[in-house]
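Below sits a lone chain in C-alpha coordinates, taken as the form predicted alone.
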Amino acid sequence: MEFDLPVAPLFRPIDVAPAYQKVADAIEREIVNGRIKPGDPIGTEHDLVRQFGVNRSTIREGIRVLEEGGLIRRDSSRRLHACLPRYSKLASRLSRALVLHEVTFRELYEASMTLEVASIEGAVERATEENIAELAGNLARSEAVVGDAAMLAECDAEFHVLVAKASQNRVLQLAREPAAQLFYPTTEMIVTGVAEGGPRLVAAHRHLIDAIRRRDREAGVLWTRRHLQDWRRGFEKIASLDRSVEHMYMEHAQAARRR
(Lines of atoms letter the chains of each structure in order from A and count residues from 1; the text may use other names and numbers.)
(Lines give C-alpha, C1' and ligand atoms only; values in the text may rest on other atoms or scores of the structure.)
Protein backbone atom coordinates (compact mmCIF):
# COMPACT_ATOMS: atom_id res chain seq x y z
CA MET A 1 0.00 0.00 0.00
CA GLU A 2 1.38 3.42 -0.95
CA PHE A 3 0.97 6.48 1.18
CA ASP A 4 1.34 10.06 0.02
CA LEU A 5 4.09 11.80 1.95
CA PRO A 6 3.25 15.24 3.27
CA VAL A 7 4.56 17.96 0.98
CA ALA A 8 6.09 21.06 2.51
CA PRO A 9 3.96 24.09 1.66
CA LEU A 10 5.40 26.54 -0.85
CA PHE A 11 3.89 29.55 0.85
CA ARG A 12 3.26 30.74 4.37
CA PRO A 13 0.01 32.27 5.60
CA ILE A 14 -0.12 36.00 5.02
CA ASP A 15 0.21 38.08 8.17
CA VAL A 16 -2.30 40.87 7.67
CA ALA A 17 -1.44 43.78 9.94
CA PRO A 18 -4.35 45.65 11.53
CA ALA A 19 -5.17 49.05 10.04
CA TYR A 20 -3.86 51.00 13.04
CA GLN A 21 -0.47 49.27 12.70
CA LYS A 22 -0.33 50.18 9.01
CA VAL A 23 -0.99 53.81 9.95
CA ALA A 24 1.75 53.73 12.59
CA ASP A 25 4.19 52.02 10.21
CA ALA A 26 3.54 54.56 7.46
CA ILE A 27 4.24 57.52 9.75
CA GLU A 28 7.25 55.81 11.36
CA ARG A 29 8.72 55.05 7.94
CA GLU A 30 8.65 58.74 7.00
CA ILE A 31 10.39 59.71 10.26
CA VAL A 32 13.02 56.96 10.02
CA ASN A 33 13.77 57.89 6.41
CA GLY A 34 14.22 61.52 7.42
CA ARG A 35 11.41 62.88 5.23
CA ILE A 36 9.67 64.06 8.39
CA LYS A 37 12.16 65.82 10.67
CA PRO A 38 12.02 66.03 14.48
CA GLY A 39 9.71 68.89 15.38
CA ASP A 40 7.86 68.81 12.04
CA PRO A 41 4.05 68.97 12.39
CA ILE A 42 2.14 65.84 11.42
CA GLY A 43 -1.29 67.43 11.79
CA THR A 44 -4.30 66.59 13.88
CA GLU A 45 -6.25 63.38 14.24
CA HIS A 46 -8.83 64.84 11.87
CA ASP A 47 -6.11 65.53 9.26
CA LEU A 48 -4.88 61.95 9.49
CA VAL A 49 -8.38 60.49 9.26
CA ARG A 50 -8.82 62.37 5.98
CA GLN A 51 -5.39 61.44 4.59
CA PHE A 52 -5.47 57.73 5.46
CA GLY A 53 -9.16 57.23 4.78
CA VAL A 54 -9.78 55.32 7.99
CA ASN A 55 -11.91 55.97 11.07
CA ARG A 56 -10.84 58.06 14.05
CA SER A 57 -10.40 55.10 16.42
CA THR A 58 -7.89 53.55 13.99
CA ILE A 59 -5.90 56.78 13.88
CA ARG A 60 -5.97 57.10 17.67
CA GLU A 61 -4.64 53.57 18.14
CA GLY A 62 -1.88 54.19 15.59
CA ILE A 63 -0.94 57.41 17.37
CA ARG A 64 -0.84 55.58 20.71
CA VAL A 65 1.69 53.11 19.27
CA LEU A 66 3.87 55.96 18.00
CA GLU A 67 3.64 57.92 21.27
CA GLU A 68 4.69 54.85 23.25
CA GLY A 69 7.67 54.46 20.92
CA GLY A 70 8.65 58.10 21.41
CA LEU A 71 8.17 58.96 17.73
CA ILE A 72 5.46 61.60 18.08
CA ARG A 73 4.23 64.02 20.72
CA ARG A 74 1.28 66.37 21.18
CA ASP A 75 1.60 70.08 21.83
CA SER A 76 -0.76 72.14 23.99
CA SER A 77 -3.21 72.48 21.08
CA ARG A 78 -3.26 68.69 20.62
CA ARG A 79 -1.49 68.91 17.27
CA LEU A 80 0.96 66.11 16.56
CA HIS A 81 4.70 66.59 15.96
CA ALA A 82 7.49 64.18 15.05
CA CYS A 83 10.22 63.51 17.57
CA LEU A 84 12.99 61.00 18.11
CA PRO A 85 13.10 58.20 20.69
CA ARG A 86 15.07 59.25 23.79
CA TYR A 87 15.02 62.87 22.53
CA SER A 88 13.43 64.24 25.68
CA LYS A 89 15.83 62.24 27.83
CA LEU A 90 19.04 63.65 26.40
CA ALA A 91 20.98 65.54 29.00
CA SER A 92 21.61 68.86 27.33
CA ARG A 93 20.75 71.13 24.44
CA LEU A 94 24.05 70.19 22.82
CA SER A 95 23.10 66.50 22.95
CA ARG A 96 19.80 67.27 21.28
CA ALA A 97 21.63 69.35 18.69
CA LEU A 98 23.83 66.36 17.82
CA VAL A 99 20.71 64.28 17.22
CA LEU A 100 18.99 66.97 15.18
CA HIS A 101 22.10 67.52 13.06
CA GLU A 102 22.11 63.78 12.33
CA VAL A 103 25.61 63.11 13.64
CA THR A 104 27.21 60.03 12.09
CA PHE A 105 29.13 57.28 13.85
CA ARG A 106 32.32 58.36 12.07
CA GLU A 107 32.03 61.84 13.58
CA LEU A 108 31.23 60.40 16.99
CA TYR A 109 34.21 58.04 16.82
CA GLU A 110 36.68 60.75 15.81
CA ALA A 111 35.56 63.09 18.60
CA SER A 112 35.53 60.27 21.16
CA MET A 113 39.08 59.28 20.31
CA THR A 114 40.24 62.71 21.48
CA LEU A 115 37.94 63.10 24.50
CA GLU A 116 38.20 59.58 25.90
CA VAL A 117 42.00 59.52 25.63
CA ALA A 118 42.12 62.83 27.52
CA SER A 119 39.82 61.33 30.17
CA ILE A 120 41.97 58.26 30.76
CA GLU A 121 45.15 60.36 30.93
CA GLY A 122 43.60 62.48 33.67
CA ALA A 123 42.17 59.43 35.46
CA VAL A 124 45.53 57.65 35.54
CA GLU A 125 47.11 60.72 37.09
CA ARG A 126 44.41 61.85 39.51
CA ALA A 127 41.92 59.06 40.28
CA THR A 128 41.17 58.59 43.98
CA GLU A 129 40.52 55.29 45.73
CA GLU A 130 36.84 56.20 45.74
CA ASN A 131 36.92 56.70 41.96
CA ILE A 132 38.59 53.32 41.48
CA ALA A 133 36.03 51.64 43.73
CA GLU A 134 33.19 53.14 41.65
CA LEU A 135 34.80 51.81 38.47
CA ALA A 136 35.25 48.37 40.03
CA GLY A 137 31.59 48.34 41.06
CA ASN A 138 30.60 49.22 37.51
CA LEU A 139 32.76 46.38 36.17
CA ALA A 140 31.07 43.88 38.50
CA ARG A 141 27.64 45.01 37.30
CA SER A 142 28.78 44.77 33.68
CA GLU A 143 30.02 41.22 34.16
CA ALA A 144 26.65 40.28 35.64
CA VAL A 145 24.66 41.61 32.65
CA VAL A 146 27.03 40.78 29.78
CA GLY A 147 24.24 38.89 28.01
CA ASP A 148 21.74 41.76 28.24
CA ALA A 149 22.47 44.30 25.50
CA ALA A 150 20.43 47.17 26.95
CA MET A 151 21.75 46.77 30.51
CA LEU A 152 25.35 46.37 29.34
CA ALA A 153 25.03 49.48 27.17
CA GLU A 154 23.89 51.42 30.24
CA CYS A 155 26.85 50.13 32.24
CA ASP A 156 29.24 51.05 29.42
CA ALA A 157 27.92 54.61 29.25
CA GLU A 158 28.26 54.91 33.03
CA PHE A 159 31.80 53.49 32.93
CA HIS A 160 33.01 56.25 30.64
CA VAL A 161 31.29 58.89 32.76
CA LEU A 162 33.17 57.50 35.80
CA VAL A 163 36.51 57.57 33.96
CA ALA A 164 35.92 61.23 33.09
CA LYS A 165 34.92 61.91 36.71
CA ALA A 166 38.17 60.29 37.86
CA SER A 167 40.13 62.75 35.70
CA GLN A 168 39.03 65.48 38.17
CA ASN A 169 38.63 67.83 35.20
CA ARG A 170 35.14 69.34 35.16
CA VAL A 171 35.64 71.07 31.80
CA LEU A 172 36.54 67.72 30.24
CA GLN A 173 33.51 66.08 31.85
CA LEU A 174 31.20 68.74 30.43
CA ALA A 175 32.90 68.71 27.03
CA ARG A 176 32.43 64.98 26.49
CA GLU A 177 28.86 64.75 27.85
CA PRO A 178 26.89 65.65 24.68
CA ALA A 179 28.64 63.11 22.43
CA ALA A 180 28.64 60.50 25.20
CA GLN A 181 24.82 60.51 25.14
CA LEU A 182 25.11 58.64 21.83
CA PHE A 183 27.29 55.86 23.29
CA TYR A 184 24.28 53.95 24.59
CA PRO A 185 22.46 53.36 21.27
CA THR A 186 25.61 52.37 19.40
CA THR A 187 26.75 49.99 22.13
CA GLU A 188 23.34 48.37 22.41
CA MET A 189 23.32 47.78 18.65
CA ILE A 190 26.80 46.22 18.72
CA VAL A 191 26.14 43.94 21.69
CA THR A 192 22.89 42.82 20.09
CA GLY A 193 24.39 42.15 16.67
CA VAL A 194 27.97 41.01 17.38
CA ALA A 195 28.38 37.87 19.49
CA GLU A 196 31.77 38.82 20.91
CA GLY A 197 30.81 42.46 21.51
CA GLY A 198 29.82 42.15 25.16
CA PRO A 199 32.74 40.05 26.42
CA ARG A 200 35.30 42.21 24.58
CA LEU A 201 33.79 45.38 26.04
CA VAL A 202 34.00 44.02 29.60
CA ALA A 203 37.58 42.82 29.05
CA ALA A 204 38.65 46.28 27.85
CA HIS A 205 37.09 47.92 30.91
CA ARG A 206 39.02 45.50 33.13
CA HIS A 207 42.33 46.51 31.48
CA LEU A 208 41.48 50.21 31.83
CA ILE A 209 40.79 49.90 35.55
CA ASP A 210 44.04 48.01 35.97
CA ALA A 211 45.95 50.80 34.18
CA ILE A 212 44.35 53.42 36.45
CA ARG A 213 45.25 51.41 39.56
CA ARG A 214 48.87 51.08 38.43
CA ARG A 215 49.07 54.74 37.34
CA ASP A 216 50.20 53.43 33.94
CA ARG A 217 49.46 56.20 31.45
CA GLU A 218 50.84 54.30 28.47
CA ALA A 219 48.67 51.25 29.14
CA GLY A 220 45.63 53.45 29.78
CA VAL A 221 45.98 55.24 26.45
CA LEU A 222 46.73 51.97 24.63
CA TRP A 223 43.61 50.23 25.97
CA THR A 224 41.41 53.28 25.40
CA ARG A 225 42.46 53.36 21.75
CA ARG A 226 41.96 49.60 21.42
CA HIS A 227 38.55 49.84 23.07
CA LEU A 228 37.42 52.61 20.73
CA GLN A 229 38.80 50.85 17.67
CA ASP A 230 36.95 47.71 18.73
CA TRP A 231 33.79 49.82 19.09
CA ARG A 232 34.21 51.06 15.54
CA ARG A 233 34.92 47.60 14.10
CA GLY A 234 31.84 46.23 15.87
CA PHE A 235 29.66 49.00 14.51
CA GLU A 236 30.96 48.51 10.97
CA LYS A 237 29.77 44.91 11.09
CA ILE A 238 26.14 45.92 11.60
CA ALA A 239 25.65 49.46 10.27
CA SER A 240 27.08 52.34 8.26
CA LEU A 241 29.68 54.73 9.64
CA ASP A 242 28.24 57.58 7.61
CA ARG A 243 24.54 57.59 8.44
CA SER A 244 22.83 59.31 11.36
CA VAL A 245 23.41 57.32 14.55
CA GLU A 246 19.93 58.11 15.82
CA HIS A 247 18.20 57.08 12.61
CA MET A 248 20.07 53.77 12.59
CA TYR A 249 19.12 53.20 16.22
CA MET A 250 15.48 53.87 15.35
CA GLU A 251 15.67 51.24 12.61
CA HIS A 252 17.31 48.83 15.07
CA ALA A 253 14.54 49.44 17.63
CA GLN A 254 11.87 49.07 14.97
CA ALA A 255 13.31 45.72 13.83
CA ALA A 256 13.55 44.53 17.45
CA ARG A 257 9.86 45.31 18.06
CA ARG A 258 8.89 43.22 15.05
CA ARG A 259 10.91 40.16 16.07
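Return the form predicted in complex with the DNA of this protein as a structure block, the form predicted alone having already been given.
The text that comes after this line covers the one chain and nothing more.
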Protein backbone atom coordinates (compact mmCIF):
# COMPACT_ATOMS: atom_id res chain seq x y z
CA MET A 1 0.00 0.00 0.00
CA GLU A 2 2.91 2.30 0.59
CA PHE A 3 3.84 2.91 -3.03
CA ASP A 4 1.88 1.51 -5.93
CA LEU A 5 4.16 0.04 -8.51
CA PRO A 6 2.84 0.20 -12.05
CA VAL A 7 4.39 -3.15 -12.93
CA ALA A 8 5.01 -6.34 -11.03
CA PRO A 9 7.97 -5.54 -8.78
CA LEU A 10 11.18 -7.32 -9.61
CA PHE A 11 12.60 -7.06 -6.11
CA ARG A 12 11.10 -7.36 -2.70
CA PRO A 13 12.03 -4.50 -0.37
CA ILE A 14 15.13 -5.77 1.35
CA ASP A 15 14.99 -6.34 5.05
CA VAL A 16 16.92 -3.64 6.83
CA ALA A 17 15.80 -4.33 10.38
CA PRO A 18 18.59 -3.78 12.89
CA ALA A 19 20.32 -6.86 14.20
CA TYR A 20 18.88 -6.70 17.70
CA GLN A 21 15.40 -6.70 16.19
CA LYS A 22 16.20 -9.70 14.07
CA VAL A 23 17.48 -11.52 17.13
CA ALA A 24 14.26 -10.73 18.97
CA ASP A 25 12.14 -11.74 16.00
CA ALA A 26 13.99 -15.01 15.58
CA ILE A 27 13.52 -16.01 19.20
CA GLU A 28 9.92 -14.82 19.17
CA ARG A 29 9.19 -16.95 16.14
CA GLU A 30 10.52 -20.04 17.87
CA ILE A 31 8.33 -19.37 20.88
CA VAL A 32 5.17 -18.44 19.01
CA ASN A 33 5.26 -21.45 16.73
CA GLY A 34 5.98 -23.76 19.62
CA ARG A 35 9.47 -24.99 18.95
CA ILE A 36 10.41 -23.38 22.24
CA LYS A 37 7.76 -24.16 24.82
CA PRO A 38 6.89 -21.97 27.78
CA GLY A 39 9.30 -22.85 30.55
CA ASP A 40 12.03 -24.01 28.24
CA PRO A 41 15.35 -22.38 28.96
CA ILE A 42 16.85 -20.07 26.37
CA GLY A 43 20.62 -20.31 26.40
CA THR A 44 22.83 -17.87 28.22
CA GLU A 45 23.73 -14.62 26.56
CA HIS A 46 27.02 -16.12 25.56
CA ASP A 47 25.23 -19.05 23.91
CA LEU A 48 23.11 -16.63 21.93
CA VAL A 49 26.20 -14.68 20.93
CA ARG A 50 27.60 -17.86 19.44
CA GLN A 51 24.34 -18.90 17.79
CA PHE A 52 23.52 -15.57 16.20
CA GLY A 53 27.08 -14.48 15.59
CA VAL A 54 26.56 -10.96 16.89
CA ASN A 55 27.92 -9.03 19.78
CA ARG A 56 26.63 -9.52 23.29
CA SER A 57 25.36 -5.93 23.45
CA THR A 58 23.22 -6.66 20.42
CA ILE A 59 21.88 -9.82 22.00
CA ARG A 60 21.08 -7.95 25.17
CA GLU A 61 19.08 -5.32 23.31
CA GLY A 62 17.09 -8.07 21.67
CA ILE A 63 16.48 -9.70 25.03
CA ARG A 64 15.11 -6.45 26.44
CA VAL A 65 12.55 -6.35 23.66
CA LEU A 66 11.34 -9.86 24.37
CA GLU A 67 11.36 -9.34 28.11
CA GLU A 68 9.19 -6.26 27.79
CA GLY A 69 6.86 -8.18 25.49
CA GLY A 70 6.48 -10.80 28.20
CA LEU A 71 7.72 -13.66 26.05
CA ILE A 72 10.80 -14.44 28.10
CA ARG A 73 11.69 -13.97 31.73
CA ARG A 74 14.58 -14.45 34.03
CA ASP A 75 14.03 -16.78 36.93
CA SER A 76 15.55 -16.37 40.37
CA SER A 77 18.99 -17.16 39.07
CA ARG A 78 18.47 -14.70 36.23
CA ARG A 79 18.62 -17.42 33.63
CA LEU A 80 16.47 -16.84 30.60
CA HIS A 81 13.50 -18.99 29.77
CA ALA A 82 10.44 -18.70 27.60
CA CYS A 83 7.13 -18.05 29.30
CA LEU A 84 3.46 -17.40 28.65
CA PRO A 85 2.80 -13.66 28.74
CA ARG A 86 0.82 -12.87 31.83
CA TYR A 87 -2.46 -11.07 31.28
CA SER A 88 -2.06 -8.66 34.13
CA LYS A 89 1.33 -7.53 32.90
CA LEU A 90 0.12 -7.04 29.34
CA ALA A 91 -2.98 -5.34 30.59
CA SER A 92 -0.97 -2.86 32.58
CA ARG A 93 0.60 -1.72 29.30
CA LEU A 94 -2.87 -1.19 27.94
CA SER A 95 -4.00 0.61 31.03
CA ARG A 96 -1.08 2.93 30.66
CA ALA A 97 -2.02 3.56 27.05
CA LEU A 98 -5.60 4.32 28.00
CA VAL A 99 -4.39 6.80 30.55
CA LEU A 100 -2.19 8.51 28.01
CA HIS A 101 -5.10 8.69 25.61
CA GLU A 102 -6.96 10.46 28.38
CA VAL A 103 -9.98 8.21 28.39
CA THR A 104 -12.81 9.27 30.63
CA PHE A 105 -14.46 7.34 33.39
CA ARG A 106 -17.60 7.33 31.29
CA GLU A 107 -15.87 5.27 28.64
CA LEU A 108 -14.47 3.04 31.32
CA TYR A 109 -17.86 2.59 32.90
CA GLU A 110 -19.65 1.84 29.67
CA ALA A 111 -17.09 -0.68 28.50
CA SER A 112 -16.93 -2.36 31.87
CA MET A 113 -20.67 -2.67 32.01
CA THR A 114 -20.51 -4.69 28.83
CA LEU A 115 -17.48 -6.72 29.79
CA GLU A 116 -18.49 -7.54 33.33
CA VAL A 117 -21.97 -8.54 32.27
CA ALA A 118 -20.48 -10.85 29.67
CA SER A 119 -18.16 -12.28 32.31
CA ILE A 120 -20.93 -13.06 34.73
CA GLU A 121 -23.00 -14.65 31.97
CA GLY A 122 -20.12 -16.94 31.17
CA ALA A 123 -19.51 -17.64 34.83
CA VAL A 124 -23.15 -18.48 35.48
CA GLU A 125 -23.07 -20.88 32.60
CA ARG A 126 -19.71 -22.53 33.12
CA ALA A 127 -18.27 -21.91 36.59
CA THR A 128 -16.74 -25.03 38.10
CA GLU A 129 -16.90 -26.00 41.75
CA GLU A 130 -13.35 -24.83 42.09
CA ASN A 131 -14.19 -21.43 40.64
CA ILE A 132 -17.04 -21.09 43.08
CA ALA A 133 -14.83 -22.09 45.96
CA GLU A 134 -12.31 -19.42 45.01
CA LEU A 135 -15.06 -16.84 44.83
CA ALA A 136 -16.39 -17.92 48.21
CA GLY A 137 -12.91 -17.65 49.66
CA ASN A 138 -12.60 -14.17 48.29
CA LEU A 139 -15.98 -13.24 49.75
CA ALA A 140 -14.93 -14.46 53.17
CA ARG A 141 -11.82 -12.33 53.02
CA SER A 142 -13.84 -9.34 51.86
CA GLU A 143 -16.18 -9.69 54.79
CA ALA A 144 -13.25 -9.74 57.13
CA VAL A 145 -11.79 -6.49 55.80
CA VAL A 146 -14.98 -4.61 55.09
CA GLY A 147 -13.75 -1.75 57.23
CA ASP A 148 -10.44 -1.36 55.43
CA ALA A 149 -11.03 0.48 52.17
CA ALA A 150 -7.69 -0.39 50.59
CA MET A 151 -7.93 -4.09 51.36
CA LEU A 152 -11.55 -4.22 50.31
CA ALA A 153 -10.77 -2.56 46.99
CA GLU A 154 -8.09 -5.14 46.42
CA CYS A 155 -10.53 -7.94 47.19
CA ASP A 156 -13.06 -6.41 44.84
CA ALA A 157 -10.56 -6.33 42.00
CA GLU A 158 -9.66 -9.94 42.65
CA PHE A 159 -13.30 -10.94 42.85
CA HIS A 160 -13.97 -9.73 39.35
CA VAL A 161 -10.86 -11.38 38.04
CA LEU A 162 -12.19 -14.61 39.51
CA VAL A 163 -15.59 -14.12 37.92
CA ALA A 164 -13.94 -13.60 34.55
CA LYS A 165 -11.85 -16.68 35.15
CA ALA A 166 -14.99 -18.63 35.96
CA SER A 167 -16.38 -17.66 32.57
CA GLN A 168 -13.70 -19.95 31.10
CA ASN A 169 -13.27 -17.42 28.35
CA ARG A 170 -9.72 -16.17 28.21
CA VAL A 171 -10.43 -13.62 25.52
CA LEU A 172 -12.95 -12.00 27.79
CA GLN A 173 -10.58 -12.32 30.72
CA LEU A 174 -7.97 -10.40 28.83
CA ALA A 175 -10.34 -7.87 27.32
CA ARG A 176 -11.74 -6.77 30.65
CA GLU A 177 -8.43 -6.50 32.43
CA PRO A 178 -7.22 -3.07 31.26
CA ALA A 179 -10.44 -1.36 32.21
CA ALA A 180 -10.57 -3.24 35.47
CA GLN A 181 -7.08 -2.14 36.40
CA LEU A 182 -8.10 1.46 35.97
CA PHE A 183 -11.20 0.94 38.08
CA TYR A 184 -9.34 -0.47 40.99
CA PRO A 185 -7.84 2.70 42.44
CA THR A 186 -11.18 4.47 42.40
CA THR A 187 -12.95 1.72 44.29
CA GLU A 188 -10.85 2.49 47.31
CA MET A 189 -11.75 6.16 47.19
CA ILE A 190 -15.42 5.39 46.87
CA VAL A 191 -15.51 2.89 49.68
CA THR A 192 -13.75 5.45 51.81
CA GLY A 193 -16.04 8.27 50.82
CA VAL A 194 -19.41 6.55 50.89
CA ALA A 195 -20.55 5.21 54.24
CA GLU A 196 -22.64 2.34 52.89
CA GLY A 197 -20.09 1.54 50.19
CA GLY A 198 -18.29 -1.39 51.80
CA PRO A 199 -21.31 -3.39 52.95
CA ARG A 200 -23.12 -2.85 49.66
CA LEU A 201 -20.10 -4.04 47.75
CA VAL A 202 -19.85 -7.19 49.80
CA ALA A 203 -23.57 -7.79 49.54
CA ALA A 204 -23.41 -7.54 45.77
CA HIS A 205 -20.60 -10.08 45.69
CA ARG A 206 -22.66 -12.42 47.83
CA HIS A 207 -25.57 -12.16 45.44
CA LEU A 208 -23.29 -12.73 42.49
CA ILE A 209 -21.84 -15.91 43.94
CA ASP A 210 -25.34 -17.01 44.77
CA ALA A 211 -26.46 -16.39 41.20
CA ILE A 212 -23.53 -18.40 39.87
CA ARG A 213 -24.32 -21.25 42.23
CA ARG A 214 -27.95 -21.32 41.17
CA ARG A 215 -27.01 -20.84 37.50
CA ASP A 216 -29.37 -17.91 37.55
CA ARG A 217 -28.33 -15.74 34.68
CA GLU A 218 -30.91 -13.03 35.22
CA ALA A 219 -29.83 -12.53 38.80
CA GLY A 220 -26.19 -12.48 37.84
CA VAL A 221 -26.71 -9.79 35.22
CA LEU A 222 -28.97 -7.82 37.53
CA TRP A 223 -26.50 -7.74 40.40
CA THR A 224 -23.56 -6.98 38.14
CA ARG A 225 -25.47 -4.00 36.81
CA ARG A 226 -26.37 -2.85 40.30
CA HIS A 227 -22.82 -3.33 41.48
CA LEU A 228 -21.52 -1.13 38.71
CA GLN A 229 -24.24 1.41 39.15
CA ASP A 230 -23.28 1.59 42.81
CA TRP A 231 -19.77 2.33 41.74
CA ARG A 232 -21.04 5.02 39.42
CA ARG A 233 -23.20 6.70 42.01
CA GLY A 234 -20.31 6.63 44.44
CA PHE A 235 -17.94 8.00 41.86
CA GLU A 236 -20.20 10.85 40.87
CA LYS A 237 -20.14 12.04 44.46
CA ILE A 238 -16.42 12.65 44.09
CA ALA A 239 -15.97 13.62 40.46
CA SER A 240 -17.58 13.86 37.07
CA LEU A 241 -17.78 10.76 34.90
CA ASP A 242 -16.37 12.83 32.08
CA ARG A 243 -13.18 13.42 33.91
CA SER A 244 -10.16 11.78 32.40
CA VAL A 245 -8.62 8.87 34.19
CA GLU A 246 -5.25 10.53 34.17
CA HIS A 247 -5.18 12.27 37.51
CA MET A 248 -6.62 9.53 39.64
CA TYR A 249 -4.47 6.93 38.02
CA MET A 250 -1.18 8.63 38.58
CA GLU A 251 -1.04 8.11 42.31
CA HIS A 252 -1.48 4.38 41.94
CA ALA A 253 0.45 3.68 38.78
CA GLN A 254 3.87 3.15 40.26
CA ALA A 255 2.74 0.73 42.94
CA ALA A 256 0.75 -1.31 40.43
CA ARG A 257 3.52 -1.54 37.91
CA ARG A 258 5.84 -3.26 40.38
CA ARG A 259 3.75 -6.36 39.69
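Residue numbers count along the first chain shown, from 1. The structure presented is a predicted model; accordingly, all values stated were derived computationally and were not measured. For the two forms, the rigid core is made up of the largest set of C-alpha atoms that agree within 1.5 Å on superposition.
The Cα shift for residue 41 between the two forms, taken after rigid core superposition, is 2 angstroms or larger. Relative to the superposed core, residue 26 undergoes a Cα shift of 2 Å or more between the two forms. Annotation for residue 54: C-alpha shift of 2 angstroms or more between the two forms, rigid core superposed. On rigid-core superposition between the two forms, the C-alpha of residue 77 is found to move 27.4 angstrom.
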